[in-house]
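One chain is shown next in structure tokens, namely the form predicted alone.
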Amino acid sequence: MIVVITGATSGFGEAMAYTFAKGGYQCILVGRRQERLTALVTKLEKEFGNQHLSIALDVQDKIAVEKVFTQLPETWNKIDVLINNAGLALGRDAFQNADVQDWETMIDTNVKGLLYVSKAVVPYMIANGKGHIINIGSTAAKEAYAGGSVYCATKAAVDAISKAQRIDLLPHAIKVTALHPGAADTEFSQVRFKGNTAIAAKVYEGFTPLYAQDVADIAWYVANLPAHVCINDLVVTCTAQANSVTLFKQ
């Protein structure tokens, strides 16, 4: 079994890499930071024994994505699962004060990157007669919130793309799951607040958030259901969170 995981160098992606490798999958790990990818592959192979492949790649780069996946060695093209995990939020400013470059980066990564990788991997799944795409969305796809207009829009796009993919790929026995986590304590807030660790830490004060392993465990469960079962849409929050805008902090 082979799984492709984008955004594999931290957070959900790294946790998924460990979870799927432990479960016997061979992992194609995609991320921008080669040093982290190399270290992760070394750890996985040492701990679990399977062979894994690292690909240093920015999913925003359409040409690079096409080239890398077109040239996959034959031993790696029997892809069973694609987890489109690469994504980010940048800034938390009101619409009128937001940085347009932040918008561009979020759209290029969260939407275009997901499309580029999916388009490159789907032909392998069609050839194999089966497959499963798991798109990592967000509770932000379901309810917009102040200061998150474009991030929320990108995740709403992930939701819509997942629904359309599911319809289009139905004749090829390719499952599509949209997995929408709520507040999760990863590098997400550090990236959103551009390295301001003090502000990032405050996001998770007063409640117990999701952790990367929680989401990895859910992705594993979804990916390993019987062939005739597909979870189409799954919203996951910590107990203290009702939706993207409602949290109970003590």
Ligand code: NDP
Second form
Amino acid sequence: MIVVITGATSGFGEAMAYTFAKGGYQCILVGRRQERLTALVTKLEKEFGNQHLSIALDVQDKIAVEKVFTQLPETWNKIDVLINNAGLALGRDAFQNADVQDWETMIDTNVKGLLYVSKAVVPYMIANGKGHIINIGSTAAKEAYAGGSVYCATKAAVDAISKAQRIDLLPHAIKVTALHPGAADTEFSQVRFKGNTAIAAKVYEGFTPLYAQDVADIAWYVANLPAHVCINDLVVTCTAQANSVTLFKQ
Ligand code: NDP
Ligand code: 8X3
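Follow the form predicted alone with the form predicted in complex with this ligand, if you could.
After this comes the whole thing, all chains and molecules, with the earlier chain placed first.
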């Protein structure tokens, strides 16, 4: 079994790489930070024995994405599962104060990157007569919040794209799951607040958030159900969170 995981250099993607490698999958791991990918592949191969592939790639780069997946060696192209996980938030400013370049990067990564990678992988799944795409959305897809206009919009787009992919890919037995986590303690907030670790840490104060492994375990469950079962839409939060905007802090 082969899984492609984008955004495998930290957080959910890294935890998913461990979980799927441990479960016997061969992983194709995508991210921009080559050193982290190389170290991860070495670790996984040592610990779990299977062969894994690392691809240093910026999912925003349409040409590079197409080239990399077109040139995938035959031994790697029977892709069973694609986890579109690479993504980010940048900034938490009110709409009127937000940085336009941050908007561009979020749209290019979370929406266009997901589309490019899906478009490049789907032909292999169609040729195989089956497949499973797991798109990582967010609770932010379900309710928009202050200072999150474009991040929330990108995740709402992931939600909509997942719904339409599910319809279009039905004749090819390709499952599509939108997996929407709530607040999770990964590098996400460090990236969002551009290295301001004090503000990033505050996000997770006063409650127990989700951890990367929680989401990886759910992705594993979703990906390994019987062939006739598909979880279409799954929202998961920590117990202290009711929805995108309601969090009980103590
Ligand atoms: P992390 O910051 O820990 O991980 C993000 C991953 O995405 C990294 O591996 C990063 O790798 C990769 N990435 C970012 N931009 C690109 C790019 N242009 N090309 C390729 N890879 C890229 O955050 P999380 O693990 O928390 O986030 C994973 C996904 O989950 C994101 O889509 C996020 O929006 C979503 N999410 C996160 C939640 C949270 O609270 N943490 C909750 C709900 C959803 P590299 O920098 O090496 O390229
Ligand atoms: C990440 C969770 O609450 O920052 O998608 O939008 S949140």
